[in-house]
Structures are given as C-alpha cells and as structure tokens.
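In the block that follows, a single chain appears as structure tokens, in the form predicted on its own.
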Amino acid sequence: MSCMGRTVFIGLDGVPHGLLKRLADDGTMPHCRRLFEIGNLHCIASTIPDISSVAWSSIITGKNPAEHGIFGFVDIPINTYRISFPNYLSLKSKPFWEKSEGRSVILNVPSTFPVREMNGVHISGFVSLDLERSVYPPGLLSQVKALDYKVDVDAEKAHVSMDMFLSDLDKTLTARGKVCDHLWQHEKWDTFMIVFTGTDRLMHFLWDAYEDEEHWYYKAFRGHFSKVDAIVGSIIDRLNDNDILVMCSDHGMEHLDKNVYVNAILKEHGFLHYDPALKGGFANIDGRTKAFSLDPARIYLNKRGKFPRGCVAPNDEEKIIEDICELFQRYAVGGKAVCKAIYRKKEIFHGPFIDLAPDIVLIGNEGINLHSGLTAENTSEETIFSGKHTQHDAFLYVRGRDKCPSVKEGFNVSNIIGYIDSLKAERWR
C-alpha cells in the first residue's frame, strides 16, 4: 500500500444529485448522509449523449467522446449500413488504471468487456456477453462463480413480474457486495473502483415509485438504495484517514412520460426513406435518404463517400443540418416540444475521431425519451419505463473538506479523473 494513501472510487449508475441528497436526508441512506457531513457533494453534468457507454468511457479516460471513440451502445462503421456494438476493444484512450503505476481492482464498470491484461483485477460490467471473458486474471473466475456473481440484473423479468425483477435485483447486488468484500480483503491494491448499476435499472422501471409514497413499490425502491448504502458503509468503515474517497454518477434521471422516435419523424418529413416492414434495418435505407438516427437521438447525414448510398454532397451539408435543427426545434407531441436542446457536432465534440461523431445530437425535453426507433411506425408511444436519463444532475462527492480543488461551472464527468489527480497533488503536496 502506498504511504500516500489509496484511492477508492464508488459509482452509482444513473443516480441524480437531487435523489441522492434526498435519500440521505430522509434516512434511507444513513452512511451517505454521514459522508456528506464530512465532504463535498457537487451537482455536475454528464456527457452528450447522456448514456452509460459514453459517460463511463469518459469517466475512466478523462476524455471527450471524440477522443476515446465511443459515441453510443451501437454504431455504423464507415462505408456500411451495418450495426456494430462498440466494446472495451473499441476504446481508443487508455483508462486510468492502465496509466497508473499502482495496482488496481476494477469491479463492474460498464462498457469494459472483454477484459484484458492489467496490473490488478478487473471484472467488467454490462454489456458483458459471458462471465469467462469478464474476469481478469482468469484464475479468479472460479472464486467469482462460487460467490454466485452476476454482471447484471435480468431486466427482462420486469416485463413479466416486477416482484421477480426486484428479487433478481437484490440477489445481483448481494453477490456484488460479496465479491467486493472478497477482493478488498484478499487482493493488494492502490486503487479500488466499484460501480453499482442496479440503481439505473431500478429507476428506469420504478421512478414513479420514488415520487409517489402511495406507490406499491415505494418501500422496495428505497429498500434497494438502503442496501447499496449498507455496502457503501462497509467500504467507508475500512478506509484510512489518508485514503481518498470519490463517489459519482454517470448521468441523472427524471420521470418519463413517453418515447418519441427520431427516425419516424425524419421519415415523416422526407429526410429518411426506408420500408420499416422489411427486415434488415439500415440496409433498407435508399439513395434518397438525407439523414438517419442511431440511439440515443444521434443524427448522421447520409454523406457521399461515407455511406454506400450516400446522397449528401459537402456543399449541401449545412443547409440540411439547418433544416433538421429547425424541424426538431418546432416539433411537438401533445403540445409539448420534444427537444430541450439541439447540438451540432463541433459544439460538443473535439478530438481525433470527430469524423466518426454524429452531425447532430438531440436532448429530449423533460418527460420525453428520444429513441431512434428505425422500425417504429408511430412518432411517439407510451412505455413501461417511468424514468429516463438526464444530462444534468449527475453528482460528484469527495470525502474531506480540506484541500479540495473547486468544481468550476461546466464541470462534467469527463473532468473527474483530472479532478482526482489534482486532489492527490493537493493532499500530498
């Protein structure tokens, strides 16, 4: 162990600043409340787009998406209309643990599958296709299996029975806690990072239970956060005075009223031409298409030389972007604007991979979840989910009030690693 102290990094996927503070204040999360009395809790921004694959990639690298190369859970390689699924091998910037001289334990960080050789232990988070390629070193696999470890809760159970989903959620969390405890005690490390992702799943399905005290699952919602808090408490009770403790979320969350489908709107207004009844997805796009969308609400121009049936010439790009932005600025469902903000590529992305970035990114208005929905025939519909991501209201917490660098306006999750480095420099000067 370093004489300068260790670093412990706890992630609570999707947990908004406001919810965390409320649950700490009302006694649901007493260990977090204890922490907040001796540290600094900040409200920060997520990445754009505000999804876990992008945000956690920015958190662990300290880079903009156009620097680390992850823009979403799905992508379309240049010169194709084929859907690909970026993973850890697609990450073009090194995570902090590969640049650190010390030994690290990294547990359940999203979008870090498949694992690779490193100085320490790594168990990847969702989306992980199998446990065998989720554990490094391989010799640890049998111990992880013996503790009944699961990478993620089976969210499909929520579509069948919410009670089954909640039971699986708690079993997954219990096993994660056991593996966390095992690694903490039996591995040597300088940095320990664990991310809890069940919080995100819970809030997607039961945000309405958080807001409504009369909801059938009101107590179950808070009960899960209490169990997360108990594991957090077991971690902080083992910290030394000179250890750095950082907690954060990757994005916020708010209530969801309905899904709105970007490709259906583009099709409705003549920007996209395809037959949603045909199989093959984007392979059905024809040469009249000017633009199409990938989740979550990333719009790409169908450019000549970039896509097989691209029809947009360089001189036409700006006019088409203006027309699409104007469309979504005024587009409303039920009298409510669907977009809170609209960004062009160069407003939000910077780095060597900016050519792979979407030309436009839409941010949904409150209660509106913008999906691409290539096969959707309607522009909007109700959904089983009651919670949606937000770009604002993520959180950052640092234990200790002394020698903490200020969090400046515009701080977002990609600044966290740089902040931790500054914190170490201040504490150990």
Contents of the next structure:
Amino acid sequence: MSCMGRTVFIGLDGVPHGLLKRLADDGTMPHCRRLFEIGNLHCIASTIPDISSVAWSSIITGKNPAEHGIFGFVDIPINTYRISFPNYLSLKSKPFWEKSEGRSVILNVPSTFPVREMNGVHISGFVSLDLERSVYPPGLLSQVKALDYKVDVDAEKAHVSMDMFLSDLDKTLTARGKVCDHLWQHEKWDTFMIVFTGTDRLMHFLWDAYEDEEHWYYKAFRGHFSKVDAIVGSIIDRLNDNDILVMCSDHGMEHLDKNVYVNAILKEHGFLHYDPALKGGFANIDGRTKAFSLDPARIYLNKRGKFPRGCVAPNDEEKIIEDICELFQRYAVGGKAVCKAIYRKKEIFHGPFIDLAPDIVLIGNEGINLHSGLTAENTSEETIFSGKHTQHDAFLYVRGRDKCPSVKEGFNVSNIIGYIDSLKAERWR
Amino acid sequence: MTKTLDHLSRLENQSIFIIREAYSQFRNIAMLWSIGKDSTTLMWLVRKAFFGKVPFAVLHIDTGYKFKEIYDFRDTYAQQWGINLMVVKNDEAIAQGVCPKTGKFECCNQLKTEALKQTMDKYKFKALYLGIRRDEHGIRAKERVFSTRDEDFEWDYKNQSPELWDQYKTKATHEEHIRVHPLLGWTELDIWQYILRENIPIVSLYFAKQGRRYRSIGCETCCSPVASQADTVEKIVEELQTSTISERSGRAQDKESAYIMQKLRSLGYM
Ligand SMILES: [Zn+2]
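Can I have the other form now, the form predicted together with the partner chain, not the form predicted on its own?
Time for the whole complex; same chain goes first.
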C-alpha cells in the first residue's frame, strides 16, 4: 500500500443534501451521521441540465457537457430528426480512471455502458442493455451473475405494483452490496468507486413517502436508505486512516407537483409544428418549426443546414432565442411560473462540442418537472411520479476536516474530480 | 398454484365483506364503473356479494371521449347483468372541450369530479364504491379502505381513521360522502389472476393487437398503449409475472432503442 492511501468514492444517485442531513439526524442513516461528525458535508450544484447521464459524465471526467459531449439521455444527431441514445462510446473525454496510473474498481456509474478495457474492474450502470457488455474484465461475468447482480431495478414494476417494485429495489441493492463486497476483498485497487442508484428510483416514485409520516410506504422509504447506509458503514469500517473518502450525489430531488411539457408549449405558441397523429416522433417535425426540445428541457433551434428541414437562418437566431426565453419567463401553470431559471448556450456551455449543445436550457420551478416528449397533448399534467430532480441541493462529503481545501460558492459536480486531485496533492505534501 | 388461489380467495372474501358491510350501513350507496378491468372486477365481486344482483345504482361517467369498445361493453353487460346504469355527463365541460381524447389526469379529473359531484348531490348518495388500488398511483398509496370526502372532494385522509364505522356514520353529514375502496389491497397482478380464475369479461382494448395493448383504459391514467404480445388473459398474467423488459429485449438496433426508450419512460423520462 502506498503511504498516500487509497481513494474511495461513493455516489448516491439523486440524494439531496437536505434529505441526507435529515436522515442522518433522525437515525435512519447512523453511519452517515458518524461520518458527518468527522468530515465536511457541502451543498453543491448539479450540471445543467440536472440529469444523471450528464451529471455523472461531468463527475467522472471533471468536464463541462460541451467538453464531454453528453447533454442528456437522448439526442438528435445533426442532419437527422432521429432520436439517438448517447452511451459510454459517445463520451468524448476520458473518465478519471483512464487518466490515473493506479488500478480502479468502478461499480455502477450511470452512462458507462458498454464497458471497455481499463486498468481494473468496471461494471457499468444505467442504461445497460445486458450484463455481458456491462462487466470488465469478461472473466468476472460468471461471478457477477452468480451473485444475482443486475444493473438497475426494474422500474416498470412500480407501474404494476409498488410492493413488487420495492422488493426488486431491495434485491438489486442486496446484490450490489454483495458484488461490492466481493470486489473489495478480491481485487487490488487504488481507487474504488460505487454508485447507489436505487435511491433516485425510490425518490421518483415515493418522494411523498419521505415527507409524510402517515404514508403507507414511509417505513419502506427510510428502510432503503438505512440499507444503503449499512453498506456505506461496512465500507468505512474497512478504511484506513490515510484513505481518502468522498461521497456525492449527481443532483438533488424535490417534491413533484406537475409535469410541464416544453414541446406542447412551443407548439401552442407556434414555434413547433408537427402532426401528433403520425408515428415517428421528431421525424414529423415540419419545415415551419423554429425550435424543439429534448428531455428534460433542452431547446434546439431548427437551424438551416443543421437539421434536414431547418428553417432558422443565422440572422434570425438571436430574435427567436429571445422570444422563446421571454415566453418561458412568463409562462405559468396554475398561477405558478414554470421556470426557475433560463440559460442560453453560451452562459453554461464551453468546449469543443458546443455546436451540439442546446441553444436554451430551462430549469423547472419548484415542483415543476419539465419534460420534452412529443406525445403529450396538454401543456401540463399530474403524474404518478412524486419526486423530481433539482439542479441545486446535490451534496459532496469529504472525510477528514483538516487539510480539506474549501468548497467555493458555485461549486458544481464537474468540480469534484479536480477537488479529489487537490486532496491527494494536499496529502502528498 | 394453491398459494395463489388462497391469496385470491382471501382478497375476494375481504372485498365481499367490505361491499356487504358498506351496503348494510349506507343503503343509499352507488358504484362508479369506468368499464375498466378494476371496476369490472369490482362489479363481479358485487354480484357475488348479492347473489347475482346489483342492488344499487351504477354510475358511468361519460367524458365523451371514450373508446367505442367501452360503450359497446358497457351496454352489453349493463343489460346482461341487469344493472341500474346511470350515465353521468358534464355537458357543460364537454361543450367547452375540456378533455381531449387521450387526456390524462388533470383535465379528466375536472370533468369527472364535477359530473360526479352534481350526481351525488342530485340523488343524495351517502357513499360511493370505487375500484381503486393502492399500488395504482403514487398519490393513492395513502388511501384507506374508507375515506371521507369533504364538499370539494379533497383528500382528507388525515382526519379519518381506517375502520371505525360508527365514527364514519356520524361524520357523514350532508356535506360529505364516504368513499369505499373494496379493491384497495389488490395489485394489478391480483386483478388479472382473478379475472383469469373467474373468467370475467373484459374490454378487448386490454388485449394486444399488432404488438400493443392498453394497460389501463380510464381517463385517469395514461391511455397510450404499451408494447406487448399478450392477447389473452393468461398471457397478460404471464407478462406481469415473469417478463421484465430486459428479457424481452433483443439484439437488433431498433430493439435496443425501444428497450432504452421503455426503460427511460418507466422512470418518467420522455
Ligand atoms: Zn432520476
């Protein structure tokens, strides 16, 4: 073992700073509570947009989306109106484990499917198409399968039966804990990273069970967090004093009141034209369309030369962007503004892939979940989901109060890797 | 297999008990029939509870935007089962075009709530049977088997206790009515297993045609069909029991895309 110690990096997908603090305080997560007494818990920002694929890509590369090229779970490649699904192959910057010399174990980082050769062990996270392409080295596959591992809970189950979903969530977590344990014991590593993703799924479906003590699933909600906490506890019990321990989430979460459909609003105001009766989604966008949006709320101008039926000329771009920003600034549902913030491309993106970036990104107001499907016929709707992502209120935890560089205002998830590097440098000194 | 039957029989017994108990307490009670699988199952249980009869009015809220199959099914079985059917319409709202064909929760709720309110007032119904299930919606997880409604039909779950009949009776003043949920503990899978066991007739929209079927047909939930090959009750049960989307996924590019799309949708994206 090097005198520098190892690095352990634990991700809790979607877990808000506020919730984590509360569950540590109320006894749901005693191991986290113990950690918070010996380290610093910070409230940090997510990426824009605040979506797991973008945020985790920024976390593992330390880069802006226009540098790593991931802007969402879906994309429309230039010169098409075809939906594509960016994956690990689309990531245009190297993750930290491909830049460091040491050996890494990387377990369940979202948007790292399919795996590729690396120095260590890599088991990819959501969205994964099959286990075969999710495990590196391939020789480990049979062991992973033997431990009943699966990448993600079957969220489909929540739409059939909440009990079935919860039992699957629990099984998935148990298996993840076993694989974590196995890798910890049997692999040599300098960096160990694990992301727990069930937390995000649970909060999407049952945020109201977090807030309401009389909720049928109140105990089940806390039970899942306790179990995550127990696995975290088993990890910290095995740490050495000179190991670096960092924990973080990729975005925050809050109560969801309503889904608001960006494309329906663009359509309502004449920016978007398509026939909803036709199959094929975005392929039906017609030549009068000035702008369309991709999940969660990334608005792209339908630029001439960029898209097949693009009609927006370079001279008109500014005006249309202004009109759309103005529309969303005043747009309200039930008396409540739908946007908390509106960003133009240049304010938030920098890097070689800025041409692929959306022209505008909207951040939903409190309780407002912005969506960009094309099938919605109404501009807003109730939904069975009760939690939604937030751009604010993600967290970063670093063990050891001494020798920790400060976390500056405006710190976001893409700064974490740089921060860990500075921690290492600090300890090396 | 026996285990399943026992489980279903237990659910059946509980539901029938609740149905009979509510009827004996209120008499002036009605039932909401959406023609969907849940409320049709409820209808089946009611007929069992009262030996083939339905001794109270059955309300069908007609939003004017239902599928033809639903109307056909309703009329056929209303006649066959001798149901005292009351079709409830909020003509005013319909005239205003409140609810689109595939409209979801909010607009339809407005339509339904208003129409229902008018009818409950007009006939002075004291209570209403509904075929909702606890696992159906996040927002329903906190429902009780019996729940009081105030005048504005707001949830009032904090001011109720789950099983005290007497308390309910005294609480049921002029302003409110009691909602009775005999199927609250059932899951989607229970419903389909029971439909299979009892051979309950079901609207054809639930069965797959050209690789798609409706998982729910009411206006309250999403009306868009899901990818499925299940064209019989047996296959639907099997689909719910065993097939996760991962097992259905293949290797072809578009199948992979469809798989990812479905994964993302189930998490609320898209
Ligand atoms: Zn999420």
